[in-house]
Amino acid sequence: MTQLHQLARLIRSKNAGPFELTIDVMFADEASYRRVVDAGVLDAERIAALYRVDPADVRLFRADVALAVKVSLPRPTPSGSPTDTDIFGGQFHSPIVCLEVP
């Protein structure tokens, strides 16, 4: 099976506030992002398990346009504080990126 990191351009995370993070998955073409939309790959209860957090509590932002998904989500320890290990938030990514695409 496909994992995501194959068909996005781009898999970053980083953070939005210190309370929160942003991860972004842009893709090169309408193909690869259609197939991952379309899948429910990047979904409020996937990312939720991933990440230990309420699903409601996780945000999904698609853009068609611009062939890219946003999701939010809190951070699992405030930015700076002393049990942060990723201040800038930029390797929060990882656990979505070998999601398997059907």
The other form holds:
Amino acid sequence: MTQLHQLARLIRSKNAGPFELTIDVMFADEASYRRVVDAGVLDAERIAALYRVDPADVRLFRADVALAVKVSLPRPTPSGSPTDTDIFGGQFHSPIVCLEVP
Amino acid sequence: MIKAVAATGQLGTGFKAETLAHAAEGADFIGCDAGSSDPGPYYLGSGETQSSDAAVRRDLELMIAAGLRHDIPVLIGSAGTAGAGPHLARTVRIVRELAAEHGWHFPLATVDSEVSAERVVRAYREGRLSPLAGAPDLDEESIRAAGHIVAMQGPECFADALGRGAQVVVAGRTSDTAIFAALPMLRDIPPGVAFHAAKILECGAASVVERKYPDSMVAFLDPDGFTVEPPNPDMVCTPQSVASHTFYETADPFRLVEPGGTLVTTDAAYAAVSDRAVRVTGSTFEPTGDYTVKLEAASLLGYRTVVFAGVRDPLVVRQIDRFVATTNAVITGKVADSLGISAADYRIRWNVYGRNGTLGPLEPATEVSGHEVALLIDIVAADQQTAQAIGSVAWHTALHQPIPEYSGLVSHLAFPVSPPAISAGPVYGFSLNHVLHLDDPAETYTLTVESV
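Could you switch over to the form predicted together with the partner chain, since the one displayed so far is the form predicted alone?
Everything in the complex follows now, all chains and molecules, and the chain you saw is the first one.
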């Protein structure tokens, strides 16, 4: 079974301001990008379950020009709050790195 | 055509001196973003800066020297990390010191974009604040509790400063793009082109294929589009690297909200014009009738003491969750008994690295698979002395906390530093994520122009 990181050239997360997170999955070639997009690997339900947010709060974007998929969602807790574990939000992409791609 | 130069992605993080010198040839201005909310609420709340004065001075010295040599403006936004009054003052002081040292003379503009709590309370009462996604609940008390409140300015403050003849502009909190969009728009570059180029420029060399170190970036703007080309010959941009950077740290990759409207990149086209330069066309700007500035604020929440320790004994590692829970209960009891402090009056959290320290409750792995874990015991109390007192109880209790498998006195925690309880100072939290509706873009900044 193929995992997402085997198809992507970059999987990263970052704050989009202190209250939101954004995850970028970027591909080096059209075929890998299409395969992940067509398989629906990154859907709102799955992201919502992994990140424990309401699916209605998950925003998905496809950018054909950059061969990239973007997922934006509320931060688990605001950046730098007493319960935050990742000020820049740079490791929050980790739960999707090994997602299986059919 | 306008040649825009970004010295680097964040003032104080450096660039190659020869790259900037080369980039500045024939340029119309040099800009640099100096801040972000990314490193957390501490800098805004405390007035401290992320980069040292020495690092900021090094970058500013080269930038201003290049600006004076070519007689072009040098524009700095979000001075001193968070762009509040103390950050602005610190950056301006460095500029003045450099001018005195080198015998430089130029018109210096400062743009103060800190707003008073009373001003924000008034806006709150008038219904002029609107929450953004995830905004904390707001009342007058929480507004007044903020250490500093800044209003993120658009390009108008830079345009205003340039119109008053400034050669060096140091601004408090501005949008990242404002720094690079202002001058091109003054020279009739359409806002769709100016803001998209600005979004690429504000991170310096981040839009190259592989940014091995921070460095400068160049864009050539004309009314139909812009061409981005790294001035460092060792770096290259591709259509994909530039398109990808448009999406960096922005929730919506196609709509970038600015104070006076929205940059729309849905129909942007990215084309290689050489093996290292990319032409971008097709972005548009949708003006909104309503001019808004984003407000940022940080409030003091308490004072922090942290304890860091390694645990290597496999009998402790394999029961780390139970060990933490048991130890925490003992600590809470001891703090109440010996210090007379109720658990309601402080926070204690345990980040267990090797278990779920990075992701916390979102960690999908259920088992510790490594041979050691690290514990970060994070204590926040009303004052530093109290946090330290609780920290001392915490580490000493955890150190000798028994486990059922052993009898006799144990020492389970390996502290790499002395003292084990580290005083980490004040703790702040972001307390605003709202926009303020203005009648006039100039309402929330104060421009001062002086000769240095």
